[in-house]
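Encoded as structure tokens, the following chain is the form predicted on its own, with no partner shown.
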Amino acid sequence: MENSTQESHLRSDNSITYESPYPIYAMAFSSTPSVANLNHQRIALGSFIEDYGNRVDVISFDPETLSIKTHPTLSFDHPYPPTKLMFQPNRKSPSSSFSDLLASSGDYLRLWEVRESSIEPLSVLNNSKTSEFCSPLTSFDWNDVEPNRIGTSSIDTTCTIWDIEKGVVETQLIAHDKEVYDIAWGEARVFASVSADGSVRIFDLRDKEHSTIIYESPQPDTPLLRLAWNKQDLRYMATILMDSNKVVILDIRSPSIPVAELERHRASVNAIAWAPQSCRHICSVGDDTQALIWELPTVAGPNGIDPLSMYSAGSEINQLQWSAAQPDWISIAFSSKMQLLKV
């Protein structure tokens, strides 16, 4: 397939902006429509205040009227800035209890029940043997095949797999030589992680003694910050390096050599997300204020790959989510704004 050099711009008339009272970092789309209105989708937003006291707000978005609704009762205090927020994936329909499960990471893994007009804390999952100290969690991922399972990554070099229904640790692995920055599930029992040691490693819970290194930073010990596993085609994953304008696309069948490197950002890439409905599209955002959508060609040309479309925000974009329930909507966060873009 020829790679197109023509860039198209995401239309600004198909974007909607929400301004928060504080800087935003963590974001999550719910996997089901709101029970109060089936056209609406819930979005959780976490504050980034360098202090103990932080907030999480749950707002709702109506793609038909391009409107955002705030709910004063759907907001709660969060200790420290949440490093990640995620709603329980693959809930097929709103349950009779009219509630959503939301998880957050920070000092601990916490579960919250989001009801129609209130949010209740459900559990605080802490695997620290000493109650006075805990190693901060950098990220987590919710297993969409077995939704009772969540994996967390920590600065203490470990990944911990929780059975959230029983509230117990299934297993804890020393995953890397340095801090683990992100974790992503592939299959029910297979996950991968990235670390400050510069490696991407794949683990299988059926064989906890071994892991497979499928990529290492070209410069030794350049940290890998984020990892996204392509849920439409599990052969592919993407990662980003610290202070790098590249998105590295990996094929787990051919370890060590990336199948593509997307290098059109003009500053550091901060977040990546695969399209939920297509195995060949991925979005990246960065310090150059750009959100770029890429279509991966069957064969990359000699001059690299150009983005399919691009969008410029008001300042450095630090976070990105692609809605699985409404796949033509992407959300980005920059400073205290959350912007929804129709793609």
Given for the second form:
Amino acid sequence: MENSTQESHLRSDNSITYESPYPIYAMAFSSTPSVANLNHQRIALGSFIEDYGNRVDVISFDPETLSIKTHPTLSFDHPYPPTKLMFQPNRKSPSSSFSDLLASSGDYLRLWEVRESSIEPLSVLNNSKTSEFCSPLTSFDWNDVEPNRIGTSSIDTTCTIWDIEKGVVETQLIAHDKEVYDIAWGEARVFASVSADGSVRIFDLRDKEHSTIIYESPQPDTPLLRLAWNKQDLRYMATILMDSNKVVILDIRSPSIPVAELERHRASVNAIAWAPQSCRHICSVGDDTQALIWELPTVAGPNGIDPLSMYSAGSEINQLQWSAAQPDWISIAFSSKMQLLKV
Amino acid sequence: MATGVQIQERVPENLKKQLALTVQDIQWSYAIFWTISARQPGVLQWGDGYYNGDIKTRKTVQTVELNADQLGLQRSEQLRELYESLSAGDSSPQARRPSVSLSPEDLTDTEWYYLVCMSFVFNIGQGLPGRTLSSGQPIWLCNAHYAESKVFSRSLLAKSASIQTVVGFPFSRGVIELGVTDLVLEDLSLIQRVKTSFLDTPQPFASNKSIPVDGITENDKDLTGPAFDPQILDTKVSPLLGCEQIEMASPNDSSDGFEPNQPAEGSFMVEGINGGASQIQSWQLMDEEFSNCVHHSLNSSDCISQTFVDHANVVPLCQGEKDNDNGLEDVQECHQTKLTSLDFQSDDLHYQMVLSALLKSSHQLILGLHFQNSNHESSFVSWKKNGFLKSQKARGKTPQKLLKKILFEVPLMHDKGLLESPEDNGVRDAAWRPEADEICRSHVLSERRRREKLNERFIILKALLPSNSKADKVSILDDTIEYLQDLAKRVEELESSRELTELEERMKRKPQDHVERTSDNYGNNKITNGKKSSINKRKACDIDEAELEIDYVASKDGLTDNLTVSMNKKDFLIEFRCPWREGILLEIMDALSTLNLDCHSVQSSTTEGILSLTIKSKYKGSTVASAGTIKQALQRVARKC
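Let's compare: the form predicted on its own is above, so bring in the form predicted together with its partner chain.
Complete assembly follows, chain above in first position.
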């Protein structure tokens, strides 16, 4: 149990730091509380070690006492760093056994059952015909309307939609001309993806032949690295470009023209997350060690939009999660630390 | 100037009929009566309306013959019904929509506009109805579809519905709004006509009270004179920043800047501003067929726009003069070319359907919960422009280092063992680039699969060859042809020599079918190498065959190393043959232990420089590595020399 040290030059009362034995990248919040203490929030942390042996640890966080508890048994190996971790959203687990479903992406999409004191591997979802050739996944998203549906994005330019209950592929689409870097669900059958070809495309599973480009990076072929769809207000999406300090906000009703470009980071942006409880707020973190919370106004001033609030961490912040289960807390990851910040 | 005529407080019963008659008389598209909300004073909401515009389909199920008037009334009723059901559906998404006579697909764009209007509310002084009510003056808006959102918040909707003219005038504690799809220049006499028609027709109005419509009816602002507006507009032209325009349009100022008030008439028209002002509303000049299925979502309170200093564009405002037309056209062209270059229009219909699905199922706008930043407990502090004093320049490191590694490098780590040379990567990448033809996606997918299969086979073939110089398909095929011819020759030689030795050895051992066995070797040497255990039982006296095997084995590529990995839960059985060299056994054990394999039984023998291993091991971690990974690792070891 650690409290934050002097990372922030500013206030540090209400933040909790967890020091991990290895650098962290992937991070996920559970949507269901732990059965032992309903206030305990589970967080999964994926290591980033540039080698075969990586680990995923699940820790729990108590917002009342501001403490973090590690569980040595809630841990498993992962081949190479997991590119993303995510718990099943809105999980309704059987009342008898309190378990959570965690998905990890790397070479394949893997599902794990996180129980009280152990993690059991459930399945490995592999779409390739031969065992040697796999298309590694860059990211995935769990559909919160359809809990058995996961969409994955891969470097082979395709997006694959899985039915995880049956363990089969629902469909596989060639989404882009180059590697797909991120995918986000809007609704049960609509998703969007970003790619190295610099476009944001929306796909509808009912009409797989067509996709719509709703934004293209101004310098052609500038990869778009991350995408976040505002689940509270499906009209808006945010994306970040490679080597750019801008967060681009898009309105899906007006393709190709960004609604806003949030340009207050002093270095490139690494991650973005919409607020789970408000449709107007978004948080972004970057290499300038800052986490900024923005409020999108109805009308912007001439000089652009200024953030609402900020936080400075000790080093470049690589990961950001704003969980719906804990809307008051934002978690960030930098070097080998995970920090929980009260909003 | 006649301000609103106070007839009564409530919406009269036959107001709808009145609206109907009026709009039919002047042949406009719709009439809406905005009334002060009973629940929220100071807010205008939908009171009643009549739709007189285009209808897409006529519901054929009509048991009763209705004349045109009644049809029109029925249509308006049905539109209202549809609106109620949709809004009910929104608030409780799980509830099934009550069946209505109309469904969204039956509506034209103009009908959608009319329907969406039902969801609008205006504060007094805001929006066209609001400003009408507050100023007490009629407002005549031309080119409503080009108007700024501030002036006319439904301008985008109007654009999709092709509503070009909107007129509002105060009436009976509310505002009557009329709209038409044609461009009608301002004509106050029309307003007069409408008003008188309302007054003349005998109506059983309960004139309970005679409360003046609004306090803000005096022509204070009008008295500033005609000289007022040119000044305003002139001074506003020069600055290029959009914010000043926003200030101009702020309802608090009661849109003075936009009202070139001519006291005689008391209505207003707005002059377009040429050239300079470079504000673009983010969705101002969208494609013509903007999604007409968006409903509920364009409340005046939630537009987000940002000024973009982009190619000099004309601010599209309502205007009545010809000289501004060109400006508007230019802007339209500008954006049209931008849009067409994105090849957007062809997919428009599909995208509209996507949007309608998305936005129908989305919840009502949840305006942000209290986002208090003054919360003492927060870890965040208010943002200050120069709040971060230390210069946090990137320190010369690569930006987004970890993110890039996760996206670019980590996925390739998984494939490390398979592709030996960048040329292979080239082959693979080239194969994966799908065709540019976006229409036949399914063909592209199957074509891509076919190419992928072909490339896979080529790589396997390349691995089978003893000497590979180049990785391009032609060289691979050439080398294969050569090799096959070579092998065929050898087989012939062997067969002939075997016939001789067979006679001798017939006594000693069972006649074995060498030829078939040899061809078995050919046949089985695929990636999915699973049946090679027979090789292990070969007798050492078959020197020729051993030679053959060694040729295979001595090849650079590890795939012919006669490697089998069989798995049973956590137990692995590995059978492995490779050329022996010093220390190789240790390296193999090392490789296996890094993969978390705990070897508990090892049998090894070295024959003719070939090491054959049989290892039984257990997996000691929680995750099981795939057979592929183990094979890769072992082949890597075998290849080192």
